[in-house]
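The chain below stands alone and is given as structure tokens, in the form predicted alone.
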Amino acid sequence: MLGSLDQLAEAVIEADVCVVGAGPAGITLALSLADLGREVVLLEGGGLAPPGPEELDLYAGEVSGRKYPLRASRLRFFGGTTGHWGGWSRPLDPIDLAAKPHIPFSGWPLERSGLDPWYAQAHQWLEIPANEYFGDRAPPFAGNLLPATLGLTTRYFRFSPPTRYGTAYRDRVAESLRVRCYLGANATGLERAGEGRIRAVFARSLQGKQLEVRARNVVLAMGGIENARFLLNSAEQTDTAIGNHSDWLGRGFMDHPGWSPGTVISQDKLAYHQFTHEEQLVMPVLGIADDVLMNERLVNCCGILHPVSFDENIEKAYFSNPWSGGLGAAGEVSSYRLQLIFEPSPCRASRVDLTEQRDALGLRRANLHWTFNDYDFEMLERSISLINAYLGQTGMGRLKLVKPVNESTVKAPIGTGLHHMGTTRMSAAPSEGVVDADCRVHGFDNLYIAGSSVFPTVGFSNPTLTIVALACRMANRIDQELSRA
């Protein structure tokens, strides 16, 4: 059932579960577990189209550290973020889920074997058919990557078409007789009943109409940001903010972001971009090996090479000399733009927390703090220093440095990926973060939250096919929970 708040009836219903936001994450847990039988309420805050000026507003906040388009970033209505959303899909690395001693606060709580169901079902979700990224083999393409030595390797995207959750799975939403959705109702706040435990969420439309959800188990799937804000937003109901046991709420806010350094100047034709392959989407990227990122002491990160103009400055002829290393003499050279996408280390001083503000519901807006550790600056120049050795020394090109790592490149603005995660972390020890390894709000029975804010750690893989195995992963946890209980 698909309907709007402000057509409903009733003052309060009840459910198996309530879940708080309708895009990947969201939308798939409401399906998934009707289809294991159990009935959800399925709140969302936009409608089914793209949000107007008074829907809009909700997401105004402020900005403080670097800046960042904190209300461009997130779509308020049906499907979420996916109507942006442009397909980039590929697992975490296992590297991504282990600890590291040279990152403070690294590490999942679970291993990322324990993602490889779950992974193939997100396949499913985001319709992606190939869900082979290579691994150790050679694809057929081998002849035009860089060969994997020295430190460097080859990993791999996959592409979904993307899927629009808004449009692919709206039917399936109106036509459950297990879920009921309802659109225009944005989540103001949550009763407990007792410690650890919550007996209901509070939801109103902007037109008034207010309701209450009465449900055995809730799951909070707003997104990065609004995950965060909501939660802080308890503190005026109880002297603790709910999730705030350990002052993680809200900290360690990531993005991934970019740099281009330069140019590389190597073989013709390298295809670390987008292409199609066996009628599939798929992207090679130049990676670091594992053993060589815990023995530099590094973070993970990605190289996409862009084709451009060769440098008039310089002659092709050049390369063919021996003194040159004789990268040209099987054939011809191109230029490219080195774009490398690195993952950013958890920072406690990289946070969402509330400004004095409040929007027309009477919550708090937020206020974005986006930071980064020194550190992560110091670990990409090395990661640069790298790949430039490699091409030196194997003969395979040279890098043109345009935009060294130094304290003034840094201060300057950097790209973003408009990725939201790591506010509600997920960890082992309720001291280190906000949520167990099951997504579930430390000291709570039956609060979860959903989605890319419980990355503890990121790696440089874009989160929503990750957003979509932990997903399936919290419906058959539920579900299980449900039936013991």
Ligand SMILES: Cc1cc2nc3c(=O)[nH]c(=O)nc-3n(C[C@H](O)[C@H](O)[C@H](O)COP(=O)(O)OP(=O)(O)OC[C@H]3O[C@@H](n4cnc5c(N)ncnc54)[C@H](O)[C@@H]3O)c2cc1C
Second form
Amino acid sequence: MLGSLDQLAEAVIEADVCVVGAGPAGITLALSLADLGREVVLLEGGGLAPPGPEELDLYAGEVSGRKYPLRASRLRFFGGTTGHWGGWSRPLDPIDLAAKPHIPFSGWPLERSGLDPWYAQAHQWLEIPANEYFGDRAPPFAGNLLPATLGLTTRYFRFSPPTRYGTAYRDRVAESLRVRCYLGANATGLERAGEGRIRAVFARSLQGKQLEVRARNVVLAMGGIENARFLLNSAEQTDTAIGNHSDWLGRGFMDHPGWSPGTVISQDKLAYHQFTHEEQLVMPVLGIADDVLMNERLVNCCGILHPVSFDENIEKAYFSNPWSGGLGAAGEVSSYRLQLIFEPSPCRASRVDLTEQRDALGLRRANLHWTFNDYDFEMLERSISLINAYLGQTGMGRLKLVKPVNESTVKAPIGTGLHHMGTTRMSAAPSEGVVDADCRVHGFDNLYIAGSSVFPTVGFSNPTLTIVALACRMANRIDQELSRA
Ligand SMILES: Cc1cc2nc3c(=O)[nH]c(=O)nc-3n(C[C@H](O)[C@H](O)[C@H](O)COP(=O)(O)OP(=O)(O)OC[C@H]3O[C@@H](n4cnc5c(N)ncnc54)[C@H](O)[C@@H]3O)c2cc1C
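Starting from the form predicted alone above, please write out the structure of the form predicted in complex with the named molecule.
Now the full complex is given, and it begins with the chain already shown.
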């Protein structure tokens, strides 16, 4: 059932599970729970049409750290930010979930193999028919790639069409007998039922209609900034905001930064572009082998090679310089802009907190302070050196450095993936995070968080495939809990 909160007669309704937010996390979860026989209320703040200024204003806030498009990086309507996502997909690598001695606060409380069955389902939700990423071996259809040696390797991306959840799953939600989805229903608060339990979710439309949802379980799936903002706002009712037992709530905000250090010139035509294989798009990227990430104390990163016909940053004389290895004249070599997507490390100072300003629903607005640990840039610099050395040692090419890592370049604006991660991080110990390995808020029986805010570390893979995998897994966990109760 898909309806509007403003047209609902009741002021109080009940459900097995109340899911807040109808993006990919919330819709996957609600429909999966319904398939398992559970009664779900799905609250969506926006409507079916792309959000207007009034809805988007609820996302307005302040930015005190690095420049960040707080409003433009998310959508508030049915289907969430998949209304304009790009569909780039790949699972996290097993090493992304491992604790690394050189990265404080790294390590998930679960192993990648524990996510494998859920990744298989996530590919179906995102309409990516194949779930195969080829390990370190180049698939037979791949074109000319740099050889996997000296610590460099190849990784692969796949692509969702991209699935727009608002259109792809609208009919299933509307026709479901077990999901009641209310549009224009903005969650504004939670009611506690004593220690460690939530009794109800309060919601309101912008026209003022109010609703109370009494549910056995509550899941927040409002996106990586709103999940934290919503919980931080709960400090208005209680001394400590729900989920802030460890002072991690809102902290550890991460996005995937992009950095283009320069131009790769190569004698060979390299094939780091999208291929169609069995009617599906696949794209190879440069990667760093796991043992090198650990031994050289690096974060994960990948290199995308964009063909450029002529790079004005390279003077013609460069090609005849003996240092360039006699690769050939400017017209005889291929050149590529190297774009690195690197993994930021968890940083407590990078955070969402609250301003004194309030939105139309009375909730305090977000302030985003996006920043990095200094050692992220040291690791980036070492990764660039590694790629440079690799190209030279294999004789495959050279890297002409245009944007080195230095004091002024690291302060300049940096590109982002618009991925909001880390603000309600997962941890084994309550003192190191907000949710446990089941994405349940530490210290609560029936409050869960879905979405990339639970990622404690993020690899370089785009987040949505993992968000959807975790939502599938969560549906299964909640169903088991309900059966036990
Ligand atoms: C331009 C762009 C390109 C991207 N490209 C990629 C890509 O190629 N690959 C990739 O993996 N990711 C990509 N992303 C990120 C991707 O869109 C997100 O990872 C994904 O949408 C997050 O899903 P979610 O369900 O957690 O949150 P969202 O999609 O943000 O959904 C949250 C939902 O909650 C609702 N909501 C918020 N607050 C409330 C409230 N108080 N009450 C009720 N409802 C509420 C919102 O209206 C929304 O429907 C891109 C993002 C952008 C902006």
